[in-house]
Structure formats: structure tokens, C-alpha cells
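The data below hold one chain only, encoded as C-alpha cells and taken in the form predicted on its own.
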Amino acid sequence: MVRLDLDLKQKYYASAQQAALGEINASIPESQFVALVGPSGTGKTTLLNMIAGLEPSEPGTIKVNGQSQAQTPCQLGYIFQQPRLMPWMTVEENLRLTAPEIGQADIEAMLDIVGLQGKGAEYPRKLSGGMQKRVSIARAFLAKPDLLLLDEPFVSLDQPTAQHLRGMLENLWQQQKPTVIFVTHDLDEAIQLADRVLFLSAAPGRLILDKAVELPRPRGAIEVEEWKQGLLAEHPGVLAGR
């Protein structure tokens, strides 16, 4: 597992007049599930890409277990909004992309965990959107990531399917305990899943509130709603990025 230390300055792209991301300073301990919430266009995906090493973090720094990203490689999982399955590969072949040496028994066990028993030989076009998302989650966890990044993975799904997958994600996280950063616009989702919620301001996103979610798991709708109302009463402008 990994500890992340973020000390980020304003992030600019060469063609942009406004920074894509503002200043963010946070330390994320091992195995913590962190939700990242903020208005559209605040740089949440940019932040994930910087943590993943897909974007440079200069002039700021990102440290993994106290050292630079380059010095401390870790097993990384990244679940995007779209499942990003290879359409010419079967479900099993897609799963092996991140864990090519995994045994057949482990493949079957993971398919059972995500409710896709007997679907290993199917192609993505034969699966519903929710089933494809299950494959993408299974693929990430089969690699046993130290750090798992999720970019609004359930945004395009109907509410019952999304709720089912949230429970599945939480169960897999509790089994493996990677460090998680989960981007969402849905505050209820963030409260249900996360140990801690980081709120970003309107663009360019900077950290305006760092709030621990001190609720026992599993968290029902009533507990989530009560905690949310208390938060919004204490910080009325937080969802608008103020």
C-alpha cells in the first residue's frame, strides 16, 4: 500500500490563460478511501492524471511513501468513466491485460465476486453497460493495486445499478485495502464510500475543505443524508466551490 503526499502549485497548459488546477496540499495515508468532489472543470481529472504520472506535476511535487513518483513505483489501477474494454477480446482476455500471469482459478473467483459467472468467454458487445463496468472493476482489482484511481466510474449508470456497483467496490476495497482516490460529483456517493472527502473550489480547483466521514460501515441512505445535511449547514457554499 502507499501513502501519497500532494504539494501542488498552479497547473497551466501551454495554450490556456487560466490554470487547470490550483494549489492542493494533502497527505493521504495508506489504505485510505478518499473522495474528490468539486464543480465541473475544477481539474479533478487533471489531478488524477498527475497522480498517475500521465501529466507532469511541476512546479509542485507528488510523493509516494515519502519519495518522488519516479523513485517509488507502485502498482497502479485506474478506472475511467468508460469501461475501456478491448472489443476484440473476451472478458477473460480483458481481465488478463493487467494480470497476465493470473491463474484460471483466480479469474473464475473474481468473475464470481462481481456477478459475472460464466461470462469469461463473452465479448464486451454482448454485455450491458453495468456488466462492462463490472469487468473494468474486476480488471483493476485482479492486479492487486497499491493505489487505485477512479474517475466518476458510475456516472452513466442507472441508480440501482450504480448502487449495486458501489457496494461491490466497497467490498473489494475492504478485502484488498489499496489507497483510493475517487472522483465524483455525487456527494451522497462520496459520503457512502469514503473515509474522507476533499472539496475543491471552482476553477482553478484548490482544496477548500478536507472532511473526515466519521460514520460506521455499511452506511445507509438515512445516515448519509443526515451527515450531508449537517455538512451543508456548516459549510453552505462547499458544493458550489466557495
The other form holds:
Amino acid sequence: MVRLDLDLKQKYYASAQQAALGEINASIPESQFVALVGPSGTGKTTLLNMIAGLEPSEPGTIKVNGQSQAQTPCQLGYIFQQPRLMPWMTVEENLRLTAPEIGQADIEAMLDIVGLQGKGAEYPRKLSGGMQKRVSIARAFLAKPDLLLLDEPFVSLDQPTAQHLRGMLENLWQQQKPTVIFVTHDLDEAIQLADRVLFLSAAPGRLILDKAVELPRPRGAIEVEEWKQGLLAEHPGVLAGR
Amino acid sequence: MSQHGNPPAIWSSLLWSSVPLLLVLAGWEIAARWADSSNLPGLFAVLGSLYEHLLEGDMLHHLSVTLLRVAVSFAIAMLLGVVIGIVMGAYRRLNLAGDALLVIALNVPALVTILLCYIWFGLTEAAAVTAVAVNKIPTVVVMVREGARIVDRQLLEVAQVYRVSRWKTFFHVYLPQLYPFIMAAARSGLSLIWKIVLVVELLGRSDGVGFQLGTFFHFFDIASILAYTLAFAIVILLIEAVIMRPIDRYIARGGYGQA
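Same protein, different condition: the form predicted on its own was shown, now please give the form predicted in complex with the partner chain.
Zooming out: every chain and molecule, the one shown earlier first.
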């Protein structure tokens, strides 16, 4: 588990005139589940990619346990918007690729947890979108991540499947307790899952509100709705990034 | 049971693929009887010649020599072509630097390369194999380079995030995306290499199918030329059925390159 300190400056892409991301300063303690909410195009995925080391964070800095990312390599899990499974590998081979030291029993146990028992020998193209998403969740948790990044993982799924996967994600997080950064457009989803919600402004995304969600778990739809209405009454423009 | 594994389906596909071949053979026999000339021997005369060369001649020796040359030059061309293709597809500047050379290499006539190799390196086995490989490498480079240009970076990011080793990333994430391109290069390469090897043998070797065809040509032994051609065609069909098609099916089944 890791503590994350973000000190990010306005960032431009070489090819674009508008900034991809604004200033963001936040400290995320170990094992906290943080949701990142903001309008489209505010740089949420860019931020996750910077934290994952897929994009440079300069001119800002990202510190892991007080040290630079390069000095403190931590075990990452990243659940992308698309499952990004290797189509030429079976489910089991996909899981082994990123967690080679994990034994067969652990893989089967994880497949049970995500509801894919008996699907280890299937190729991804034989699975539905929801099943592929489960494989990507299994892949992330089998890596035993210190830091788990999720980029709108349930966005293209039907509501019952998405709700089931949210419950599964919450259970797995409670078992392993990685530090989580969860990007979403869905405020209900953020309130249901997160300890804390960070709201970004319209592009270029900068931090406009940092709100702790002090509701006991598991959180029902009514509590989530009440908490959301209270928040929107207090900060009416927050979802539009104002 | 799948369509391919179904016995009636197998017989049906065998029938459909063998009917045109049988029609050509029948047409050949009819034309030979009608022409009644030693320039166009009939099917049975050619089969007789094939039998003679197989049992009493040294056809197997010459076929195996040619096959060995094909295998060695094919392996060299594929290995170098794949490496150069990947490098050119992955690095824009290297691609720019090498592109003009590649276009020239693609268009230099095979005969020029063969003659130059024999002049520079002598009438040796190494010169023969080099000439064939040099002729094939550019087409492999072009095909693999196109594949390397469209490799799915998102899958490579997965490997990067989960700290998959470079070795494993290359062989399990990167290379499988190129398999369809490598396979296409291999298929077209094999058909090209067969033809070039025969020319190389005709011009500068003292054994192999190409050398034998040259000898038969000097004696106007058309039946023997056709017998060797027939034997060669059978070998190609066998390689297609036993090696190429199973690999093709394996790649299609595994969804390689469908990132």
C-alpha cells in the first residue's frame, strides 16, 4: 500500500494549444479509495497515465511514499476503460502473463471470486463485455497491487452487471486494501465506492473540490442519493466542473 | 463437431479442390494425344519418366539438395527480414533512412543479384544461398514493417504497467501481433524462393533441380523436364498441406493480430 502525493502543474501536449491538465495538489493516504469526478476532456485519463508512468508528469511531480516514482517502484494494477486482454491468449494465460508467480489454485480462486469459474481456457472473444471486464479486474487484483488505478471501468456495461462488478470491486479492495484512484463520470458510483471524491474543473482539469464521503459501508442507493443531493445543494455547479 | 472436422465436409472440400487439378491433367493428356509430338509428351509418359528418375535416377538427391537450399535461404531471409521490418516499423527515422534503399532492393531484378553474387563470391554454395536470400529479404521487410506500424500500443501499455519483462513483452505481446504479417511474408516468400533457387542452380550449381532442368533442356528431354516439374509441384503441395495450412489455422484459431 502506498501514499501518493500529487503536485501537478498545468500540462500541455506538444500538438495541442489547450492544456491537457490543470494544477492538481492532493495527498492520498495509504489504502484510501479515491474517486476522481469531472466533465469529459478534463484530463482524468491523462492523470491516471501519469501516475502509472505511461506519460511524463513534468513539469509537476508525483511522489510515492514521499519519493519519486522512479525511486519507489510500487506494484501497480490498472483497470482500463477497455479490458485490453491479449486476444491470442486464453483467460488463464492472460492472468499468468501479468502475475507469473501466482499458482494455479490462486488463479482458480480469483476466477471463482469474479464469477468466471470454468472459463480459464476460453479466449477473450468468446466472452461478453462484462466477462472481459471481470478478467481485467481479476488481472489487477492477482497482481496484488499497492496502487490500483481504474479508468471508468463500468462505463459500457448494463446497470445490473455494473452494480454487481462494483460490489465485487469493493469486496476485493476491502480484502487487499490497495490505494485506489477511480475515475468516473457517475457521481452515484463514486459515492457508493469511495472514501473521498476529488472533483475536477472543466478543461484543463484542476482540483475544485475535495470531499470525504463519511457514510458507513456497504452503502445503499437511498443513502447515496441523499448524500448526493446534499452535496449538489451545497455545490450546485460541481458536476459541470464549476 | 466443427465444419473442418466433419468427415463429409473433408471429402467435399477434397473433391472441390481436386476437380480442377484432374481437369487440367485430363486436358493435358487430350492435348498431348491430339498433338502427337515429342514436344508435348502425354501424362503417362511423364509419369513413366518420373518413376524412372525416382527409382533409377538421382531425382531424390537433386530434390533434397534444392529443398535444403530453399530451407536455408528462406530461414535467413525471414530472420533478417523480420528483424529489419520490425526496426523500420518501430523507428520512424530509421524507416526514413532505409526506405529509399528498400525501394531499390525491391526492384533490382533477381538475375542481377544472382550474377553479382556469383561474380563477387564465386560459384559457391554460400553465393547461391546469399543471392536467393538477398532477393527475398526486401519483400519480408515491407510486409513486417506494415504490421509493426499498426501494433496495438495499448496492449504494450498493459505489459508496461504490470512490469512484464522486456523479453516476455516482445515474445508474448508484441510478436504475436505480427504473426499474420510474418505468415503472409512466409507464404509469398516460399513461392518466390522456389523460383529463384532454380535460376541460381541453373546458372551456377552442379546439382539441384534447376541444374537438372538445364541439362534436360540441352537434350530437349521434355518428359524429364515435366517429370521434375511434377515432382516439384507435389513437394510444394505437401509443404502447403503439412506446414503452411496448419500454421494458418493455428494463427486464425488463436486470434493473433486481432488486437
